[in-house]
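Below, in structure tokens: the form predicted on its own, a single chain.
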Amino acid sequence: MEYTTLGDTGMSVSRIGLGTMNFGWEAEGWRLDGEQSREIIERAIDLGVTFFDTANVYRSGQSEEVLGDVLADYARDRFVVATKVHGSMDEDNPNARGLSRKAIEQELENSLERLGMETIDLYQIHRWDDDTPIRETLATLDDAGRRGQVRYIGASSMWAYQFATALHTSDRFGLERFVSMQNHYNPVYREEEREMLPLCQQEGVGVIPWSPLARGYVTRPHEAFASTDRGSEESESRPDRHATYRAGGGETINRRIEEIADEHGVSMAQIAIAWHLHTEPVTAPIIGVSSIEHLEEAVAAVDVDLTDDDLAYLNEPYEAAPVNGHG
């Protein structure tokens, strides 16, 4: 493994994070249940990766509880744990979802009970509020981290505007700054690097994309995309994401993809998950895994060395798409 700071923080992340959505306590689907995610956390720790990420929403509390639960086996400052803020926790209670006062100091105590940790070493918004003026939310985030409940605090998809206008408000106020982005990037979908990852860049903030591997679009051929459990319910599901990595030159990415990792004698996924870790400013990006055979072929991404031919060849396709990821 190898590691890296999370952006101008100094505080140290494993350049691949572990993205825990389909953890949960019983299977369903390709969701897992409680001792097949176990098994994922720890080998996880057995090959360095320190850094895990989660959501209050991520089956409906369940991935916080799971990772709590086998995190406390270990020493807690050995990890950077992180989770968020946003979805709806009840949908009968306007006041469980949102980035109003009451509802991040209520879900923010929620999730500390769920992990078992008396601090949040991340904790992001997931997503951008519209209901509640940024600078409230700001000031909550500032609070919790001065009464020691957080150590950092990060975004996740919005429009740069308004993560420029939440970095000037931090600043303008003496407010916590966000220190990281967690944005809808990957191969087949780069519309971030028009404006958000430049202004990641400029403010030295840390880039963990989500949805490295597209949903699992270029981890196997185009044509045999919904072969999987997943991949069957995420093209029934989310049509429109699918369209998006289709419509940017997708299919010829994800073409050129299966010609390198032939190339290299790795995966496809390998070589996805190396693009990521040869792009600035990407600090770690975050990989959900449904078995321990994804996660070491993850984790052995890391050692693959893409040549600038094989970047650009990658990149050269790729065409504007539909804006995604942001709702």
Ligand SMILES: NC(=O)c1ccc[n+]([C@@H]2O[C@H](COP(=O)([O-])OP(=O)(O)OC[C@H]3O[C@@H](n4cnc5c(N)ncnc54)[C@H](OP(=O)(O)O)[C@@H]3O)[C@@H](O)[C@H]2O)c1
The other form holds:
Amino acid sequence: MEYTTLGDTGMSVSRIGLGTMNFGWEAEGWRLDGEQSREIIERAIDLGVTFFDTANVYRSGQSEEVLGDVLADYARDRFVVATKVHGSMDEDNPNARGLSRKAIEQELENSLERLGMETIDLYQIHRWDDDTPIRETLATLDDAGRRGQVRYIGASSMWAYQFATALHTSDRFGLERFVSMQNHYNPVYREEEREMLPLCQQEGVGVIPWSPLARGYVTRPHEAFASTDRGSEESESRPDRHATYRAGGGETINRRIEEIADEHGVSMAQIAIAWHLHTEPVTAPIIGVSSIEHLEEAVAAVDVDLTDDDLAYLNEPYEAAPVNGHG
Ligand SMILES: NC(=O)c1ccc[n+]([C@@H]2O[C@H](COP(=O)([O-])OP(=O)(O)OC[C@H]3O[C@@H](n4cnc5c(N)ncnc54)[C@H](OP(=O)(O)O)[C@@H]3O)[C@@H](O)[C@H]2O)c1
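In place of the form predicted on its own, the structure of the form predicted together with the ligand is requested.
Time for the whole complex; same chain goes first.
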């Protein structure tokens, strides 16, 4: 495993972050049960992964519970645990969603309890909240830091002007600053390169892409996307996502990933992960896995060397695609 620091902070993270959106107690379709989740987390730790991403809304809190349950068997200070707030945890309660002081303080307590931890290393706002002034959100997160409940704060998908406003608000009022951006970015969806990534680079903000493998689309040949449980569910229930990847030149890029994988004698997933690791300013992609084999391949991808020609060949077919992932 390789390690780096998260943006301008001094906090070390593994270059492979493990996403836990599909972890929970009971299996549901492509989502894993407690035993499968535990096996993957334990194997990730064996392989040197130190960076774990969850959210209050993942599997309605089960993801945080399972992650906390496994990490409780280890020394807490070895790991960087990231979670998120914004999504609704109770459709009947308007204060169980969003980024108001009331919602954040309640949800933070709930996340800490589910994780069984006293402090969250990276507390991220999952989206922008149009109903709450960003100064209220930042003041609340700043207070949580002073109470020792949160070490660093981060943000996830939003427009670059909103993120710039948040950074400016922190600077203006002397509040904690977001140190990371978790955004939708992968070889077939690169709209973030227009505004958000240059902003992050300029501001020393770490970049930790979500769905870095385009939800599995770049891990197997184009025609085979629906061949897994997740792929078939995504194809049926969310064809818009697949359409976004196709609009970005996805089919050609998918075939080129396969060609380069054959040349290097590795899997398509490994080429896609290596693409992230060779692309500035990515700190660590947050990879989703549904098996131990996926995880082992992800970690081994740290050793895949792509040439400038490989990268140019992968990047050349990309075309502008509709923005996806802010909502
Ligand atoms: N901030 C946000 O708004 C946000 C949004 C989405 C996700 N996330 C975070 O990002 C994490 C990852 O999201 P994601 O699951 O959509 O990401 P992803 O890494 O783009 O896709 C994961 C899928 O890729 C396939 N895959 C992974 N490794 C493989 C391998 N070695 N060989 C073949 N197939 C492989 C698997 O598909 P199959 O299961 O079909 O085999 C797996 O389910 C989440 O767990 C979560 O922590 C954050």
